[in-house]
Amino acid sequence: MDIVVCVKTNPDLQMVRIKDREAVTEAVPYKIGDLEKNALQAAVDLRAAVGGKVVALCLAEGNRKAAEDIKVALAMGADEAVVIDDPALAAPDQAAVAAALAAAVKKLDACDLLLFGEGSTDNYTGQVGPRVAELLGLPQISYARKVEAAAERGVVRCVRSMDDMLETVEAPLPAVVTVVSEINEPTIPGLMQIMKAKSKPLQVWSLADLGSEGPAPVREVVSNLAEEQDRKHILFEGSAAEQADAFVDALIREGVLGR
């Protein structure tokens, strides 16, 4: 079985700081995200199931070190990656992303089966895997937690989560599953995994290579600044009681707390 295993890199969220509300996200080392490393990890051990290959496929994004930060997911069990970075796709939307990885898909010309993580850690919008469905005509399965393939049938099944409920679904291959972080625990890869991971295949592609020029973007971001916050700087004197009860006070009048 040949997976494809959609792997996004974001900023390090621990190291971004605020500064006047906006995000500082200069010097801010890249990271693959969790759900994509559980959606990795499904990938291994489908793979230890029924045999095939596993490759890595990721959006640089403006990542200027993708082709590097993408050597983890090699270092977890991928048999080989790609790196799409061209300097069109510095800042895309949804669309543009989904546009690009579908193109790499039929550029690869085999895949059984196309992973994803439910949302990525930065903006989690959960729009990329069923946008790629969509493009490539294939079924979709959203919010996996167990994925298991039966490919004498040709078919993947998976256990969703729903809100109040669990739900075993089956979809012909070639397929999407987007999964959950209860599916797994990715395994941390070894010194000796790390040391492998150079030495298997890696390309970067740019979108000439894929046949395409991207999409023009539909986004238009307006304003993306943390939340104002008025502070009152009121100090609290008195004894440990005395400061607890004029807190709580305080509490009151700003409405935070009901009498």
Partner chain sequence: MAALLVYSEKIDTARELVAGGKQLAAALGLGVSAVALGPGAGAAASELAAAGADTVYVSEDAAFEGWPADAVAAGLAQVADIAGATVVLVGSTRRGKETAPRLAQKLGAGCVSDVNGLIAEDGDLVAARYAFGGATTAREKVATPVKVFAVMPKTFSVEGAIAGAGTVETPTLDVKSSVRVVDRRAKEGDHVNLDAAPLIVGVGRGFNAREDLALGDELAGALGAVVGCTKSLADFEWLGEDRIIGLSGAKTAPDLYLGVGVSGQIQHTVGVAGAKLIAAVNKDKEAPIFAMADYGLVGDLYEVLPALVERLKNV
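Next block: the form predicted in complex with the partner chain, after the form predicted alone:
For this one, just the chain is written down, with no partner chains and no other molecules.
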């Protein structure tokens, strides 16, 4: 089974600082999104069960080191990687991302299953998987916490985690599946896998390679600011009992306890 995993890289949120209410992303390294790691792991597990190939597909979205960062996907077990990097797609909206990914999937030719995280780590819109499914005319199964392929029957079977129920569904291949974090615990690649990843095939495509043009924007970001937070930042010191004393005293002073 040929599996394509769409992988977004985003600024490492733990290193994004807020200055004057703005998120400062300059000089912040990118990394592969958390849910994309779950999707990659799911693909590697499926390959182990039914055989086939795993391709990691990444739209750089302004990450100049995307071709480097995607090697983590290769170390995690993907067989090949493709990065789409084009200045016209440095800050794309979801429709533009979906159009580029759909064009790349067509160019890749063989794809039985297209995996996504249910949302990206930074903006978590969850739009790209369903948009790609619509563009390619494929069935979509979102929020999968279990994915099994019965390739001989030509179907994928998933357990999806919905708001208040678990739903087992089947769709004919090829299909789009988005995964939730509880689907697996992604393995952290060891040194051997990292070394091996260096020799795996990695291609970089531009929009021209995909035969598509720069997209017309469908969305405008008016502002993007952090709420002001004013906190006391008091760290207690001493033994557990001393800290417990000081904390409980503070809660009484604040009127939270002993009212």
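C-alpha atoms forming the largest set that superposes within 1.5 Å between two forms make up the rigid core. Since we're looking at a predicted model, the values are computed, not measured. Positions refer to the first chain, counted from 1.
Residue 22 is not among the residues whose C-alpha shifts by 2 Å or more between the two forms once the rigid core is aligned; its shift stays under 2 Å.
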